[in-house]
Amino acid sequence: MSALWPVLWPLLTATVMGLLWRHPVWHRWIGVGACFAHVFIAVHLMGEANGRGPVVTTLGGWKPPFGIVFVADRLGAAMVLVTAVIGFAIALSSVRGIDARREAFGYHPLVQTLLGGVCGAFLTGDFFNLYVWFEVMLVSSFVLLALGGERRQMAGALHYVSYNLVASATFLIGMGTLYGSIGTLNMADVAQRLPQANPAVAAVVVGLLTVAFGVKAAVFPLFTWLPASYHTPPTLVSALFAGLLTKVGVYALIRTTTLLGPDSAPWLPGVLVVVAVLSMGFGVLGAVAQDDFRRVLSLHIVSQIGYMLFGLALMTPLALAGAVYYVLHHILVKTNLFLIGGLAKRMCGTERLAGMGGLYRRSPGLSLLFLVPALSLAGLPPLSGFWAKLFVVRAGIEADAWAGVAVALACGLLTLFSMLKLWNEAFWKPAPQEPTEPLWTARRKWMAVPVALLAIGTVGFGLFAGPLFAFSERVAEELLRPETYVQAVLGGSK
C-alpha cells in the first residue's frame, strides 16, 4: 500500500466537499464515511509497517534523496492511525454538534483539510515537505479557530497564528542553514550528512529546529499561545486540536532527536530533561489554578506534554517506549475530555465552574464517561495513563534521573487533585439553578456516541497494556536504530 494514501484520501474528501459547497448538510455524512474509510486505509498502512518494515513511496520517478518521499515506519504509521480513529470521532460529533453557519463557511473540508496535513506531517521524509504540512495545519487550523467571527475567538486565533508563524520562521531558518551547509532536506540523508558538518552549524541547526518544534508542542516556555486560543472556539475544533496538533510537534522533536540530535548535538538530551520537567510543573500548577473547565484542560496538555518529553530525553529503550505509549494514549484521553466538556457546557450552559454542578445526578451516565479519561489522565490503574506513567518515571529510576522522577509523581498527584476538582464543581456539587430545558436532547445523545468510544478505546489501553507496550518497545527499537530509516529510505522504495 502506498504511504501517500492517508494524506491523499481526507484531501480528495476535502476537494469534493468543494464541489458540494451549496449542500452543506451532505458534508456531514460524506465525512463521516470518508473517515470511517480512512480508519481502514490506516488499519492497512499499520499493518504493512508493522510486518514488513518501512513503506517508502518516492513520487515523481526521482529516487531518494532527490524527490519527494512518503514514509510510514512504525511509528508514523500508528501516528496517522490514531489520528484516523480521532477523526473519525470528530467527524460523528459533527454531525449533530456544528451550527449550520460553521457548516455553510466550510467547517466540514477544513477538518478534512487538517486531518490531511496532521498526516503529512506524520509521514514525510523531508524537513522542506514537513514546512509544508505545518503550513497546510496552521492555515486550516486558524480558519477553524476564527470560524464564527466572535470576539474571542479572533484574540485566541491571534494569540494562535503570531506564535506559529514565528515557529514556521524559525523552522525556515533552520532548514535554509541545514541545505546551505549539507545540501539536502531528505530526512534520511541528513542523519548520514549532518554529523559530518560543522558542529557548530550542527548545533545550530537542531537548535533551530528543536525551537521550531517546540513552540507546536507547547513546551515550557513557548507554551502560552495554547491556554490563551483552546479555549476560544467550539469544544469539536478543541478537542480536535487538543488531541492532535501539539503532537505533531512532539512527533518532530521525536523524529529530529532520534534521526540527528545523537551525533549532531549530545546536549540535546540534557536540555529537554530541564524543559520537560518545567513543562509538567508549571503546566499542571497551571490547570489547579484555573477556572473555567476548557482551560484546566488546556494547561493540563502543557503538563503532559512534560512527560513525553521526559522519555525522549532519557534515550534508553524503556523511555521511548514509554514516551510512544504516552503519546498514543494521550490523544484519545484528551480529546474524549475536550467532547465530555462540550457536552457539560451544553447542560450547565457555561464552562466556568462556579456556575456548573448538579451533572452525577442529573446524569451517571455522563458522569462515568467523564471519570474514565479523567482518571486515565491521571494515571490511576488499570487505565491508560497509569502505563504511561509508570513506564516513564521506571525509565527515569533506571537512568537514575531522580528529580524528574519526583517532579513527575508531584505532578501526577496534582493532576489527580485538577481531576477531582472538575468533578466537584461540574458533576457532585448541587446545581446552583436548576435547568429549563431537557438534559438529553437528540442532539446531546448523538454527541454522546464518539464520546462512549473514545471510553472504550481508553480502557481498552489499559487492558491490553502489555501488547500494546511491546508494540512500542518495537517502535523504540526503530528509532534508537536509525539506519533501519535511512537504509528503508535511501535503499529505495517498497
Contents of the next structure:
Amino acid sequence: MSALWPVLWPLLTATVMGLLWRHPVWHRWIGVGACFAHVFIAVHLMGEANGRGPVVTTLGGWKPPFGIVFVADRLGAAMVLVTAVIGFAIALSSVRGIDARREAFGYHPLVQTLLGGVCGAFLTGDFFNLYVWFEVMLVSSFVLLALGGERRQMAGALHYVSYNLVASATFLIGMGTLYGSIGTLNMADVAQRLPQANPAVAAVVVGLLTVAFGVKAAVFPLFTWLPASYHTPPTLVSALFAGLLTKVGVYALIRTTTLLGPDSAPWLPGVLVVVAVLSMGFGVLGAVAQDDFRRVLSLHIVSQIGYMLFGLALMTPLALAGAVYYVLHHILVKTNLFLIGGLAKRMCGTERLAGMGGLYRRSPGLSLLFLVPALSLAGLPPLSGFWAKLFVVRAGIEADAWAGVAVALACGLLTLFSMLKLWNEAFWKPAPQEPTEPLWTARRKWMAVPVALLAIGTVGFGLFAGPLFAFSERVAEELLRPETYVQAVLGGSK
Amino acid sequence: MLGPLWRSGLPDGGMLAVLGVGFLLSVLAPFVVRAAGPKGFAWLAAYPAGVFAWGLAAPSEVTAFPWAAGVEVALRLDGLSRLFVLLVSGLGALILVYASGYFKPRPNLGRFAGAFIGFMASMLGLVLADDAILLFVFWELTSVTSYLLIGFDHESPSARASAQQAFLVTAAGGLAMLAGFVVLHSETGTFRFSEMGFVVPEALMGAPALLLIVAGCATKSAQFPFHFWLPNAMAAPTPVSAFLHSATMVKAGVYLLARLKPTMESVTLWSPLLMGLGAATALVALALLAYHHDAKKLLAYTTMGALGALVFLLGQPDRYALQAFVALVTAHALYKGALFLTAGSLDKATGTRDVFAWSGLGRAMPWTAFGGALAAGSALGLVGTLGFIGKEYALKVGGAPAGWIVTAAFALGAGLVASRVGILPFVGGRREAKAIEVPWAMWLGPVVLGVAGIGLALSVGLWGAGLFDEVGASLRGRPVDWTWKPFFGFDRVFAASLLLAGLGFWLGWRIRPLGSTPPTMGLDRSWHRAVAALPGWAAKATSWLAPVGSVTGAAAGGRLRDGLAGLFSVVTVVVATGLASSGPIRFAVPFVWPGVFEAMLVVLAGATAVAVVFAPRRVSAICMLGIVGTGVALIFLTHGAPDLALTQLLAELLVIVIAVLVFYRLPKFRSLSSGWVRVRDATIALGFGTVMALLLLAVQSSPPQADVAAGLAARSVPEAYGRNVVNTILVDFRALDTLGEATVLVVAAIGVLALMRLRMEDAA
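Taking the form predicted alone as the starting point, write out the structure of the form predicted in complex with the partner chain.
Starting with the chain above, the whole complex follows.
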C-alpha cells in the first residue's frame, strides 16, 4: 500500500466537499464516512509497517534523494492511526456540534485539509515537504481558529498565526542552511551526511529545527501562543487542535532528535531535559492559576508535552518507549477532555468555573465520562496516564535524573489538584443558577457518543498497556537505530 | 484449628474471581440500590460475605501473569493477606447491612453504593497484590473511591474540601511511594514482594527507597504530621468512616509496612524511622483527643493513635512486638468498627454526635448498648478480649521505656473513647426522651463484632496457631511457632494492663474537653491556606510569561509584541551559539567587487531599509519596503536568476497593493512603544540580522556535500522532459510540494472569504 493514501484521502474528501460547497449538510456525512475509511487506511498501513518494516513510497518514481519520499515506519504509522481515530471522533461530533454558518464557510473541508496536513507531517521523509505539510496544517488551523470572526477569536488567531509564522520562517531558514551546506533535503540522506558537515552549521540546523518544532509543540518558553488561542474557537475545533497539533511538533522533535541528534548534536538531550522540566512546571502552574475550563485544559497540554520531552531527552529505550506511549495516550485523553468541556459548557451556559456547577447531580453519565480522562491525565491507575507517567518516571530514576523525576511527580500531584478543581467546580458544586431546560438534548446525546468511545479507548489503553507498551518499545528500538530508517529509504546506495 | 479447612482445595484463580466479581458488582451496585432502595445494601452484603467464606477456606496460593513492562498481575494469598481479606470482607458485610438501615432513600445513593463496593474490591486487591505496582494501582483506587465517598454530601463546601484534602495528601504520599517502589526494584530486581528477598544493609539506595515508601504509608495511615486529613474525612457518612477510615483503608499503610518488613527491616533506618514515626503519632493523637467532644473526631484520633502504635510495633525486631501487632490489628478492626457503628446509631437516635449529650440510653437501646459495651471491653483491654491479648504482648516487649510510653498512650486513648462511646452513653440519667432502638440491621454489626472480639480471644488457643502463625510467617519471612493464650497469669504486666484500662475508663468518665481550638490543628489551617493561595501564587509565578497569567483574554497586542521579541531573541541566541559552538568560524568566501549597477542597488536598498524604520506614515513605510524588495529582486536578476526575480517582484507588488488597501481603513498611525522598548527591539532586530548574515557566510564558505541540484538539472531533460529545471522541480520532481502549496492557497482563500463575510457576533 502506498504510504501516500492517508494524506491523499482527506485531501480528496476536501475536494469532494468543495465541489458540493453549497450543500454543507452533506459535508457532515461525507466527513464521517471519509474519516471512518481513513481509520481503515491507517490500520492497514499500520499493519504493514508493523509487520514488514517501514513502508517507503517514492513519489513520481524519483529515487531519493531526488524526489520526495514518504516513509511509514512504526512511529509514523501509529501517529497516523491515532490521528485518524481523532478525526473520526471529531467528524462524528461535528455532525451536530457545529453551527450552520460555520459549516457554510467550509468548516468540514477545513477539518479534512488539516487532517491531511497532519498525516503528511507524520509520513514524509523529506524536510522541505515537512515544511509544506506544516504550512497546510497552519493555514487550515488558522482559518478554523478564526472561522466565525468573533472578537476573541480574532485576538487568539492573531497570536496563533504570528508565533507560528515566525516558527515556520525559522524552519525555513534551517532548511536553507541545510540545503546550502549539504545540498539535500531527504531526511535519511541528511542523517547520513550531517555528521560530515561543518559542525557549527550542523549545530545551527539542529538548533533551528528544535526551536521551530518547539514552538509547534508549545514547550517552555515558546508556548505562549497556545493559552492565548486555544480557548477561543468552538470547542470541537479546540478539541481537534489540542489532540493533534502540538503532537506534530513533538513528533518532529522525536524524529529529528533520534535521526540527527546522536551524531550531529550531542548537546541536544541536555537542552531538552531542561526545557522538559520547565515545561512540566510552568504548564501546570499556569493551569492551576486559571479559572476557565478550557484554559485549564490548554495549559495542561504544555505540562504534558514536558513529560513527553523528558522521555525523549533521556534517550534510553524505556524512556523513548514511554514518550511514544505518552504521546499516543495523550492525544486520546486531551481531545476527549476538550469535547467534555464543550458539553459542560453547553449544559452550564458558560465555561467560567465560577458560573458552572451541578453536573454531578444532574448528569451522572457525563460525570463518569469526565472522570476517566481527567484521572488519566492526572496519572491515576490503572488508566493510560498512569502507565505513561510510570514509564517516564521509571526511566528517569534508572537514568538518575532525580530532579526531573521529582518535578514530574510534583507536577502529577498539581495536575490532580487541577482536575479535582474542575470536578469540584463544574460537577460537585451546586449550580449558581439552576438551568431550566433539559440537560440532554438530542444534539448533546449525539455529541456524547464520541466522548464515550474515546473514554473506552482510554480505559483500554490502560488495561492493555502490556501490548501497547511492547509496541512502543519496538518503536523506540526502531528510533534508536536510525540506520534502519536510512537503510529503508536509501537502500544500499549512498 | 482451622488448618484442614483451608486445604480443602478450591479451584485456582479464586483471587481473580474475588476481584473480578467485586469490580463488576461495583458497576451493577447503583442499579441494585436504585431498584431496591437502601435495602439493596443488605443484598450487596452477599459479596463480602462470600469473600469471607472464601478467605476462610481458600488455600494459600499465588496467581501471576504479565501485564505491562515487567509489571505483573500477581496475586498472593498468604497469612498476612488472609487476615486482611477476612477483616475487610467481614467488616464489609456487617457495615453494608448496617448501611441498609442507616440510609434514608435519597438520590445519589446508587452511585454511593457503586463507589463503596468499588472501594471494597480495591482494598481486597491491595492486600492480595504481590506486585508492588499492582498494589499501587489498588492503593490509588482506594484513594479515588474514598474521595467520592467522603464527598458524598458534595453540595457542602466543607465536604468537598475534606474529600480533596484526603485525596491530595494520600496521593502525594502515593507518588513518593511509587518512586520508592521503582528504586526498590533497582535494588532487588523485581516488583514481586515474594521474590524480593531482602535489601542488604549496605545497599546505597536502601534508605531512600524506605523513606519514599514510608512517606506513602504515613500519609495513608494518618501518621504525624500527615494525620490532619483523617478527622476531616469524618465528613463522610458513618458506614464510610467505620469501614474506610477506621478499619480498612487507613490500615493500608500499616499493611504495606508489614508486607515489606522481611525485605526492608535490614535497612538500618527501619527501626528508628518506624519507632519514631509511630511514637510521635501515638502521643500526638492522645494529646489531640483531649480537645474534642464530637464522637467521630474522638474515634478518628484514637484510630490515629492505634495506627501509630502499630507502626511503632513494626519497627521492633522483637517477637512479642510482632505478636502484639497481629493481635492488635485484628482487635482494633473489630472494636473500632463496632464503636463507629455504635456512634452512628447513637447519632441517628439522638440527632447529635456530642458524646457528652448522650446519657442513659441503655434501656431504650439495649442491643446497641450490648454491642457497644462488648466492643468497649475489647478497646479497654479487659481480660478475655482480643484487645487484652494485644496489649499484653505490647507490654511484654522488652527493652526501652519508649515501648511502655507508646503502649500507654495508645491504651489510654482507646480506653477513653471506649468508655465515652461504648459505655457511658448507656448508663446514668436519661436526657433524650425520644430516642428508640435502631433497626436490627444497625445493631447487628456492633453485636457480632463485639461477640467476635471476645469469642475469638477465648478460643485463640484453638485457631491462633493456624491463622495468626501464618501471619507471623509472612512478617518474619519464615515459619513461626508462637504460643497464643487468652490469659497470661497475674504478673506485673497484667497489673499494668489493668491499671491502663482503669485509667482509660476514668479519663473518659471524668475528663472534659480542654477547649475548642486544638493547638496542632494549625497543620490543617496551613493546608487550607496553602490550597487557597496556590492559584494566586501560581499566577504570580507564570505572569511574566506573556498572556498566560491574563484571565481576561489575549487581547493586549503589546504582549504579542513582547512574545515575538522573545521568540526572535531565542532564534538569535540559538544561531549565535551554534555558530560559536565549535570554535571560531572561518569564512572562506572570496570577496568580489560589485559592479556599478549592483553597488547602486545595494546602496539604494540598504538606505531605504534604514528609512523604513523612521517612516512617519504607514503608506510611506510600505512603499519604501517595496523599494527594498524591488532592489533585492534586481540583485537576483544581475546574478542570473530571472525566475526568482520575477517571483519576488510579483510578491512585492501584491503585498504593497493589498497593504495599501488595508491601511486605508486603519486608524491613524501612532507610536505606542516607549523609548527603551524601541532600543530593545532595535537591538534584537540588528542581532537577528547580524547572525543571519554570519550564518549565510558560514554556509557559503564550503560547497554543499551532495549536489542534488546538479542531479536534478542533469535529469531534467532526459527524464522529466523539461528544459526549465525550476518548472520540472515544481511539477515533477517535487510535485507533492506544489500540491501542498496549492492546498494552502485554496484554504487561505476560504479563510479570506470567511473573514470578510462571516461575523458570528453580528448574527447574534
